[in-house]
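This document opens with one chain alone, in structure tokens, the form predicted on its own.
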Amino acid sequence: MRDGFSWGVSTSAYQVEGAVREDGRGLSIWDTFAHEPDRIADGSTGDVACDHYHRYGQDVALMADLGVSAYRFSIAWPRIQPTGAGAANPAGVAFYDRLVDELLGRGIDPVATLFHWDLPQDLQDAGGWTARDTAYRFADYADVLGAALADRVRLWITLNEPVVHLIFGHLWGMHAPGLHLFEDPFPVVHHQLLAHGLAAGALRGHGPTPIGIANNYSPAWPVGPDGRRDSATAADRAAAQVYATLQNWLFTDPILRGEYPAGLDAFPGAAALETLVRDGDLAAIGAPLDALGVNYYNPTGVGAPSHDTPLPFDIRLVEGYPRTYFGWPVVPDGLREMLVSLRERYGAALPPVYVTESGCAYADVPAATGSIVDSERIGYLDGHVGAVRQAAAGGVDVRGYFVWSLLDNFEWGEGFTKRFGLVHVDFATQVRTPKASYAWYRDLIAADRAGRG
């Protein structure tokens, strides 16, 4: 890859930290949600997770051995402001101070995500993302972190996957806060975007640290009921365009074009944007960015709605490809397709791109010797790194690739049933065991650096 290319790994606070009731941390919506009956597949919670809060030194040592140049982590908002507002919790800030210094001491760039879905519960009780005030509280939170860490963080990510937080948390109810706002989802859309814009402005007041946002992107492939692209109808193709507007452009056009995308009238509640968008909002949201994070896992099969549904499309399985343990099709070229599509849509407005998440879940059962030979993950990652190389060769300015994830962790509604890590975690003992994919990634990074040296 090019000089200065960032090879990294990613995690998020609720999925790895644990220590949810230590050192003044407040409750998040995930603390509430995970403790409700029948929310999590295996009945688990993130109360302990990977115990990263206490074992971060060990985990940074694993990163150093891996040879990564960057670590993307998220900061738990309720650890900094237990209620989502007011003065900073000194113990919470001190934890991230220690983590950032440990990373820098190992030659690893800290890439800090401000929000990875763990909204303080007090803010949710006051309306959450349906309330405009949450965007202002987020800007205050960003200002606190900028004052504490901007001298050492190498890249800020404001929000992680706002579209997934919208769909899974506020439409389908499969993630916290478990809502079904099908008739009125656009306050959640606009207030997340406004929060991004206001937070970026607050961070810029603390120096020139680059700022970006990480969205989840997925090529929308029209498929027939049999899951094949060659059986898609005109109605399926039209539905796929509508889905692409939601998944790929809804949270990107306002940032890179300064306007909401066309086609939103297909969704209930879109008329509310006329009253939600106030003077100055789009200017704040559309201020120039230094980076765009692309989280990619698979393309999405889409067809015309076949039953009574509040959404103008059906999600269908894509056939003809191997699948991960999550059931997702393995299509590395979809990443190349998505990166090229972003460049074609936004042209000169597209900032440098970082693939901020790329990974897969498999069973990863240790052998009798204790080793974990995750050949399928190696194949997955090798294909996706190849897709990044192809996109870069085609002119896309890609500056980093971050594997999801460093560690097996609490996988949201799936609990501990899905393993994404380069490092196996025994959740009963917290023993870390690097998998074969860890060694493969370490060798890849070393070879790339040697080739550029």
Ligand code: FCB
Second form
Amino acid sequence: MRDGFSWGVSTSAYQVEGAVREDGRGLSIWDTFAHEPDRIADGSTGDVACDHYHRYGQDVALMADLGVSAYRFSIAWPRIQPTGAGAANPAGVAFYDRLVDELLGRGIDPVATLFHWDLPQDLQDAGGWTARDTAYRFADYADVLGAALADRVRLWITLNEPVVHLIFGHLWGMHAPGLHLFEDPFPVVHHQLLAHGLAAGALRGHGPTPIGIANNYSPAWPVGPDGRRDSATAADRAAAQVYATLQNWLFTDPILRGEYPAGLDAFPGAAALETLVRDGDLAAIGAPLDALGVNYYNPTGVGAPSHDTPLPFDIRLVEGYPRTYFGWPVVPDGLREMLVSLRERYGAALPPVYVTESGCAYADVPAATGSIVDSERIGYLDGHVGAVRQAAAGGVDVRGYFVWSLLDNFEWGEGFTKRFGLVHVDFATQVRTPKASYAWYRDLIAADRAGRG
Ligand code: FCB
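If the structure you just shared is the form predicted on its own, then what does the corresponding form predicted together with this ligand look like?
Then the entire complex follows, led off by the chain already shown.
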């Protein structure tokens, strides 16, 4: 990545690309899941999404006008290896070649995520992340990408939010692959971590491009049943610690400390780690990393389990804050708190941090004139940029901030009902309309650049 602070925007393949049957792309678990009845709130799929596969030139032009210095996108594994194994599909690789060249031609650093949840369906059929072999397949895939793109990608991100893929995809079943592995979740934990470690090793073989992972972080706030922090009991506080172990440390301690966090015996199935972790695994997982991606949206209210639940905590809504259209509390200071907690926990082992996702959903209804005045989003982003600046002033080495997202897109189980973009997308016509927040972000980037000389 270039010196200085990177201002960026993020997207992911299944959420924006569409063109799911083109140029030899194989099926992913999201193609399967979204086409099953009653999985997606509005019955939609990512078949077309933002049609970014065909309109990437226009989208890169939007980024250039915005003035971002970096674009974080993800690569669809089934475009590169349609079945998740074997030789690269040249037409799939060619798309990312074009995209990366277009970005570089506009002076934008390509930040490529290898896996943003769209596992090739054939690998799922062979066990998905419950199978150790998936980690080896992922390392092969990383090797293919390294050979094709390492000369031009400026930052690799191995996995996006393995904890969300675990919880939403493999416990609650609200995301693909729609599983409920409450009794035996640790294979999905360890094999994702191993995949990260092996892929990072494979990418190292292709040159000095820095490597990171993007984790989802959320301060665990003990709250009482009324969602207030001041009504939390000792049991709520204990439950919040357990939750923090899962949400924040489970996918970070092995990477930055080379060991699993203490306290995992609170979770069903943790004993399996004894056999899952083989010689050499933790060394691969804990090899030095160049960057930590922090995806932050809100703190999580946590209480002691109050009913029959397979998990050792209850998730409670944090009260006393405004909410986004998603219902998520707006707490910019939670981002500062999280960044400082990471520095406190990992000290010198914490690599440079990039906020790889930060953003919010609002209704974003166009006015009669067609303009979209998303003042709430501007307030949200302004607060979160301020939190990053405070964390940096407090000594956290934060090197970049990426807004989720450039475009309104396919928001997983919510379909097209939640708009996160700086740019509005009319999904009937594919017309892109920059929102007021786009102009705000453009001005912020320009002012920051002028100030830094
Ligand atoms: C994150 C995901 C991203 C997007 C945002 C809103 O958890 O990484 O794809 O859905 O949430």
